[in-house]
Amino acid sequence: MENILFEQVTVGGVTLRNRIFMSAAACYNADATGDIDYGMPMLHFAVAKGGCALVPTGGVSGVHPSGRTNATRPMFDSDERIPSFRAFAEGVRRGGAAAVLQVTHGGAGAASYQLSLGRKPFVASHYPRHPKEGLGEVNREAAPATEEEIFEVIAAFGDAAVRARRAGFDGIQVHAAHESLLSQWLSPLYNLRNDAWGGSVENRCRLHCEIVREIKRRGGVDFPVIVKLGIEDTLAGGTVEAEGIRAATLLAAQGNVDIIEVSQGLQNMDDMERTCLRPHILSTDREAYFRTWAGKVRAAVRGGALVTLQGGLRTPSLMEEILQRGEADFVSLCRPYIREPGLVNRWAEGDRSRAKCISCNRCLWEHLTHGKPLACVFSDTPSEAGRVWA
């Protein structure tokens, strides 16, 4: 019998060569026009060529200027952009692979960038003055979202999912979960509001719930919509599981999405331990750790959209368990092939060794606080990561 790992699936007009996706890595930068840097490493392209299914891209928050956190991270706000962002997906593709352009905006994590080109920060209710001192009352400058403001932030989602199937993109992802404007949105500890874009969970959903409609209706129904989705907040006073199901619930019930990417919301980064990044995966039972979250959102949407987990997979034989139960529908994995970007042909070749990540998370420390490209530490041989295959 066909391994469950390996079996093909189809997901709107798309069809995937198995069940092992890749989570998104922002591995990389862009120049001062929002073009992707393409002399940085660009890790995708050898994950796609390594046998995974679907690839997509790190968070592209600039779908909107008020998106943009840095003077560094891509934008696909203008047409102009269209070129460089189809040279990743033509380098996905070639391995095999389904890409994907996952959008995002940053919300209050770009109220300091935003702010030092003297605009408004796009915001729920409030940003913080001082992002290091936390939300406390005294800490929080109020800066709501008008209506106009909010539905011009819908209207360019949409308008990235026109790009994004111009580009040679297979679907788009959106990014709700972590420190994203979604996630955020969400949380009761970003969203004051009292209108109907706040106060109850499906008032607080609204925003993910017209994103994806508008990137459906715009991008076509062909075109497959995923939803990366923060469950809990590790924040006290955050969202919390159960309101994470049940915008879950509203998302699939919707019917403008394909899958739902279980992940964590709002985390403290300083508490390692209680984020999607969990270090020290080195036995089974550290690896699935979103698992309990993944079996609920599958049972919550009853088949209104499929499921995958991610969160410290490193084992074959736990995946195959998850999805045989029912538990999930795809797993998704990232700091695994930073190691091994061949990784998942590796396992379909016959070897279902464990993967060689040890979750350290030296590769992204040195990544983010040195600028170093992102690779392992351990790694025994040169990473191929850099080569865009002719």
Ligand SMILES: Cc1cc2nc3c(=O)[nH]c(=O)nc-3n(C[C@H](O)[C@H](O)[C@H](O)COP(=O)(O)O)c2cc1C
Contents of the next structure:
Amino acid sequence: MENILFEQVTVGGVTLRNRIFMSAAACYNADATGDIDYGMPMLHFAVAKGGCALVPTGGVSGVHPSGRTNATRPMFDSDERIPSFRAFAEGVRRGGAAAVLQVTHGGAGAASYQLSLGRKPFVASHYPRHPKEGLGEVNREAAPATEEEIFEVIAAFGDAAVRARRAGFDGIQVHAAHESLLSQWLSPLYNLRNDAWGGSVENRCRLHCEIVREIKRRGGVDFPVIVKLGIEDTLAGGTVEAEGIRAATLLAAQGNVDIIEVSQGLQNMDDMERTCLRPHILSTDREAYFRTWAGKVRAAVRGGALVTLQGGLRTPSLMEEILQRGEADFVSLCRPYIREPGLVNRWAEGDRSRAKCISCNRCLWEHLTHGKPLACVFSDTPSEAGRVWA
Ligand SMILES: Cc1cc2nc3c(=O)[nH]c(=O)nc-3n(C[C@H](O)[C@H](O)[C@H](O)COP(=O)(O)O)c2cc1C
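Let's compare: the form predicted on its own is above, so bring in the form predicted in complex with the named molecule.
Every component of the complex follows; first up is the chain already shown.
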């Protein structure tokens, strides 16, 4: 019975050695030019070597200058950045995994930085004037993107697809979950437009559809496109489940998306229990917290796109059950690899005990608040601790 997890699959022109992916982890910075700073340990190379089938970059918000959220984020808006990203793709492919570029845009999350540069933020309609105060009505600044600006950003995503191919990536992933521009654009909280780019779900999802259309057109039909889609916001008044599933259906029906990775939409990081990064996943009943959404998306898209489930997956027998039941086509993990980069090989070699990660999120806080290299605070070997990842 048990075997789907380790089956080889072909998507577009790309052969994947099994059905276990990595979920994107932005855990490195850029140097002054916008190139990736390889001075930090590169977890991704060790995860690729550790048996994982597909390894994305962390979200690259500098696909267009307006997307960059701060001066430490990598850029990918010019051919000069290709050698730096080629080193990433090569490092992942050397480990035997498919290398994928995750492209994103900060939208309202980039507003402070963009304003500090004297630029108008690129947002659906509004950004929070004081980011810590949220997007309450009194704290909203209106700055709707013009159609000309919208088409410029769409074209930039297409350019990124061409560059990604030239840099040796096997595919591209569009970030449309969590706090990304596309999450904002789908959300009635951030998108108050009343033209063709706002209002109905169809209109709020138009930018997603146009971006993936452009990526497929420029990147080629054999260059797989993954969309990491936020199905529901945890913020009151945001996108609701039915709308997220409708967006998945629209994307799949268009025929330009190969895989939809299901995740959370806009989320309140003060309430971690309702984010994609739920803490303390210590038993199987806490695992797979987006399972219902994945099943619903898979049923709704009717084969128009394959579906990846991520979020708290830790136990191989549970993942196998989910795939066997047709609730998803792939599974994807993030935090467990920070503790055990060789996790997939461990499972493939027969030790199928659950991932050691306890989802305490201390790796993330140490990294985000103290700028430490991403590492598990409980790791007991140097390689697990991430000091010699590469
Ligand atoms: C350090 C870190 C960085 C992350 N960066 C990204 C990112 O750049 N893009 C993204 O889509 N998700 C990002 N995530 C979220 C993960 O991809 C994933 O959705 C989440 O961790 C849930 O999966 P898990 O329970 O297996 O960790 C990040 C998570 C962590 C821990």
